[in-house]
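Take a look at this one chain, the form predicted alone, written out in structure tokens.
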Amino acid sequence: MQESECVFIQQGYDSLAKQFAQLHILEVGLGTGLNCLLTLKRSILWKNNVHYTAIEPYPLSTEEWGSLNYPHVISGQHTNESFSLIHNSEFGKEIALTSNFKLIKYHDTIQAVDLPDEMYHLVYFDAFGPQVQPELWTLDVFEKVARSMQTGGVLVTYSAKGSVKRALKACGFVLEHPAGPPGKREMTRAVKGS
């Protein structure tokens, strides 16, 4: 959670929230659905409008999501039935989370979803460590990525590879490292480019 936190909601979400009545975000990995929940809960905060895309082509089962505790640790309104919809929703079906966030998961890679071009303002792109899944952390992914982000948007991983870093430096993107969550010297935002 301290992690999410760090990388996600404070080096992405926040940077960006005071600029945009309305942000459009990318996650690469929904995995436990931590960093929609916490964005869900931030969103509330800031009064934005939230159009949350997620990517995930391993969802968790039932009984491993239904294991978190997630909801017990980030109280609020919404939550307990925010985070059962994040797992129970139909893929490649918008649904609301509340008024103000709304979902669209897709049961696939990466590479296999159809992005928009110049959409997002913000990616988690949250997948496992390049040298686990090597085949995410490509130029062609960020190339793609990159594509479907609007100038100015912002990318936000918490590795900080060199191998990641040269291939987001190719793709256009600025590169910041700000220090990284507990146990982690930095992370990595980058920044899309005209």
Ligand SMILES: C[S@@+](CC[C@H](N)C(=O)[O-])C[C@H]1O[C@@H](n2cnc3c(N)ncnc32)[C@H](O)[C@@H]1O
The other form holds:
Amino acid sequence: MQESECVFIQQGYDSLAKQFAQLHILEVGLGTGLNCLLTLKRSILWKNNVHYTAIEPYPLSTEEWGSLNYPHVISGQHTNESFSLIHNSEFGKEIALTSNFKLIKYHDTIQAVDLPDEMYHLVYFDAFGPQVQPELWTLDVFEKVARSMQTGGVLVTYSAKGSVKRALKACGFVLEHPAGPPGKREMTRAVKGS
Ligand SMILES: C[S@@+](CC[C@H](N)C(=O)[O-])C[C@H]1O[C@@H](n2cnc3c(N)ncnc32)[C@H](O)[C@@H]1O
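Now that you have shown the form predicted alone, what about the form predicted together with the named molecule?
Once more the chain from above appears, this time first in line as the rest of the complex follows.
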């Protein structure tokens, strides 16, 4: 939770929330739905309209997500209901978690999914690390993601590995390396250049 708050919410969402009343967000790796849930809470605080697209090829089973205690530790009026909706909603169909927060999930890989051009203001690149899934941290994948982003859009990831930095730079991103969550010296905040 500390990592999500630092990398994706503070360095990602909070950095753009004032600038854009409406935000299109892409998440690579929905996983437990934690980033989505934290973003929903933040969107209520900042009063943004959010369109959240999440890619996940291996969705959690009902037993797996049902055993997570996020709705208890993340306070909020509709947290429980929203957390269930994040996992139970149909793939490929947009749903409203609140009147200002729309979610669409794709049961697919980032390599195979179709992405629109120049759509996203913010990308949560939350795949497993480059050591575990090197095929996701490639020039091809970053180029595809970059094409789907607006100029000035921001990609955030906890990785600050040399090969990841080089691949992002080669795709035209301008890199910043703020301090990461406790235990991680730096993370990467990549801004799409023109
Ligand atoms: C670190 S976890 C994501 C955690 C998640 N963002 C959260 O808030 O709980 C990485 C996720 O990437 C997913 N993944 C694996 N291969 C992928 C691929 N080719 N494309 C997109 N996501 C992938 C995994 O199934 C896993 O759920």
